Each structure stands twice: as C-alpha cells, then as structure tokens.
Amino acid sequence: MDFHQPTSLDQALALLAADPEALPLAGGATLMAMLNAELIEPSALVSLSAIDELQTIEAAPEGGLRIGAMLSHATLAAEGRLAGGHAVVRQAAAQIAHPSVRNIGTLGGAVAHGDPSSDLPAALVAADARIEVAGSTARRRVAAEDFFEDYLTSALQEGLPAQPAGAFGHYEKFARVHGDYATLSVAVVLAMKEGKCSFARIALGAAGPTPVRVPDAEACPAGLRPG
C-alpha cells in the first residue's frame, strides 16, 4: 500500500482521481480501525494532514463560519467563535468519546463516515450547515440535511451559515456510558424575540439512518414561551 502526503488540496484530489482504490486519510480514528479489521484494502492512503487550507476556521463573507475538514474535535470543542446557535457544534464535539479520540478525530472524517450514532451529524443538521464536496474538476455545496443519505452513506463533503439574531444552540447526548456512541442525541438551535420563540431547528441523532428533523416541534407556535 502506497502512502502520499500532498501539501495542497489540488494535489490530493489529483492523487485520488488517478487511483480509484486510494482513500483519503484524515485523523484516522475510524479508517485505521477498519484497516486493522481488514474491512477495507485501499491501494494507497492520501494523507490530508499537510494541507493548510483544511486546517483553518474563518468568518465567511456572507456571515457564519467556514470550517476546515481537518480541524480536530478537540479544536472545535475549544473554539470560542462557535457561539450562539453555532454552540451546538462545539457542544457536540466536546462529547465525542474521550480526549485521546477528540485529539485525533477530525470534523471531515466524522462527516464523511456518516455514522448516525456519532455526535456531529445531528449538530450540523441543527445548525443548517453546508458541506463542500470537492472533486478534481468541480466543487459543490450540499446542505447537511441532504448530505447524510443513509446509514454510513453520504453525498460526499463548507461551513456554518449565519444564525438568526439572538440564536443559541444546545446539544444533549444520552449514552449507556460516558464516551460511548449516543443512544439518542438532541441538537437544537433556538432564537427568542420579546420572550417568544421566533426560530427553532431540531435534529435527533441515533434515531434513524440519518439525523432526523422534527418539523412539528420547530413550528414555534405564536406566543410560545419557554416553560
């Protein structure tokens, strides 16, 4: 098996396009376990660790944040700019497994794997994130809600849009033991105006093959106030 470590995204995409059996390597938390279990046999690994543009978080021109796929869960969990409605992503990242896994695992790796019991998919759907999918000839953006298509199946991989004024996010995870995959998780972005609900977006994790939206609960009936 060959190993490549390109320094630009274009180089990485060219390597992957030239070898259909090659796989990209992000943090390796999931990929290496699959290799060890002989579930996959790639002809080559293309490491993304030396690509600077995948390791930044910056304000997007239209508002919100653009987050590089190679940011670790630990970095996301400590990122102060993930505030307000975006805090749902920071809270989800902080509850992934244990510190050793959070230091290795990456946002892009978790998103691409698409495990519905993992923490970030539901949080990204609640935050109405857009995921950028890059290929050798073009790039496209996919709403997180549409990106996760089925169990471990995605539309393969941008950022978080601006949130409504005054929005705040919260992520709650229920698991058998600390650090385990969720038995059920709830990701919520909520905004209030004059003490009443003006915006809500809710996603449930580990409740189906993809994060589950809850439109009835998002309706924000007129006059609804927190109980």
Ligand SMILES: Cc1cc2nc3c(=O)[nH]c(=O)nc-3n(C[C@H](O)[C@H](O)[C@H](O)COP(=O)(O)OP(=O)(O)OC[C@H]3O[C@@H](n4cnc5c(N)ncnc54)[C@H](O)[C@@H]3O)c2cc1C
Contents of the next structure:
Amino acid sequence: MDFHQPTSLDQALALLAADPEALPLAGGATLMAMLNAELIEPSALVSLSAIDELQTIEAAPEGGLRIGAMLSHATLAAEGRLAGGHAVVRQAAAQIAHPSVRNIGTLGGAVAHGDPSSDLPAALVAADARIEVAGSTARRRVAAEDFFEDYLTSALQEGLPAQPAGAFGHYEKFARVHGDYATLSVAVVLAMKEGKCSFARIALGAAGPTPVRVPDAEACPAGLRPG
Ligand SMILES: Cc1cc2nc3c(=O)[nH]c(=O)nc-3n(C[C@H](O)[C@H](O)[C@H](O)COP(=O)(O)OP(=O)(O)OC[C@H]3O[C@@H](n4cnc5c(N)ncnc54)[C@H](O)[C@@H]3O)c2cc1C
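Since the structure above is the form predicted on its own, I would like to see how the form predicted together with the ligand looks, so please show that one next.
Whole complex next, starting from this chain.
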C-alpha cells in the first residue's frame, strides 16, 4: 500500500483524484481498525496531517467560525471560541470516548465516517453547521442536516454560521458506561429574548441513521419560559 503525506489540500485532492482506490487518512482511529479487520483494502493512504489549512480554527468572513477538518476532538473540547450556541460542538467533542481517542480522532474523520452513534453529527446539525466538501475540481458547502444521509453514508471542512444573539448551546450524552458511544444524545441551541424562547434548534444523536431534528420542540411556543 502506498503512503502519501502532501503538504497542501490541492496536492491531496490530486492524489485522491488520480487513484479512486486511495483513501484520506486523518487520525486513523477508525481507518486503522477497519484495515486491521480487513474490511477495507485501499491502494494508498493520503495522510492529511501535514496540511496547514486543515489545522486552523478562525473567524469566518460571514460571521461564525471556520474549523479545519484535522482538528482533534481534544482541541475542540478545549476551544474557548466555541462559546454561546457553538458550545454545543465543544461539549459534544468533550464527551467522545476517552482522552486517547479524543487526541487521535478528528472532526473531519468523524464527519466523513458518519456513524450515527457518534457525538458530533447531532451537535453540528443543532449548530446549523455547513460542511465544506472539497473535490479536485470544485468546493461546495452542504448543510450538516443534509450531509448525513444514512448509516455511514454522507455527502462529504467545516463552517459554523453566526448564531442568534444570546444563543447558548448544550449537549447531553446518555451512554451505557462512561466513554462508550451514545445510547441517545441531545444537542440543543437556544436563544432567549426578554426571558422567552426566541430560537431553538434541537437534534438527537444515535436516534436513527442520521441526526434527528425535533421540529415540534423547536417551535418555541410563544411565552415559553424554560425553567
Ligand atoms: C475505541 C473508540 C471509541 C470511540 N468512541 C466514540 C464515541 O464515544 N463518540 C464518538 O463520537 N466517536 C467515537 N469514536 C470515533 C472517533 O472519535 C473518531 O471520530 C473516528 O474514529 C474517526 O477517526 P479519525 O478522525 O482518526 O478518522 P480516520 O480513522 O483517519 O478516518 C475515518 C474515515 O473518514 C475518512 N476521512 C478522514 N478524514 C477525512 C476528511 N477530512 N475528508 C474526507 N474523508 C476523511 C477516512 O478515509 C476514513 O474513511 C471512537 C473510536 C474508537 C477507536
């Protein structure tokens, strides 16, 4: 198996376009397990670890944050700029497995793998994230809600839009034992105006093949004053 370590996204995309059997390698948390179990047999691995563009988190020009795909869960869990409504992403990252997995696993790897039991998809849907999909000829942005299409199936870099004023995010994970995948998780972004709910976005994780929005609960009935 060939191994490549390009230093730019364009180089990585060219390598992947030239060899349809090659796979991008992030932290390898899932990919190496699948290789060891002989579930996949790629002709080459294209490591994304030396691409600076994928390692940054910065303010997006249109507001919000742009998060590189190679940021680890541990980095996101400690990222103070993921505040307000964006805190839902920080909290979900902090509840992934154990420190060793959080140090290896990446945002891009979790998103690309699309495991419905994983923690970040529901949080990204609740935060109304846009996922940037880069190909050799073009880049496009897909709403997180449309990105996760089925079990381990996605439309394939990250963008979090600006959140409503005063929004705050919260992520709850219920698991059989601490550090396990979720039995059910709830990601909520809520904004209050004059003491009343003015915006709500709720997504459940591990509740189906993709994150599940809860429109009835998001309706924010006039006068609702969460206790
Ligand atoms: C023991 C264990 C316990 C875990 N527990 C949890 C848990 O409780 N909650 C949870 O949410 N997750 C959990 N995970 C998943 C983990 O957090 C990682 O998110 C996941 O394994 C992906 O790892 P990675 O980022 O190293 O990607 P890799 O393993 O390197 O890649 C995964 C897949 O995504 C593709 N890929 C990677 N990066 C990109 C990219 N930028 N663009 C396109 N495709 C890409 C690869 O080709 C591969 O197909 C666990 C994993 C392990 C091994």
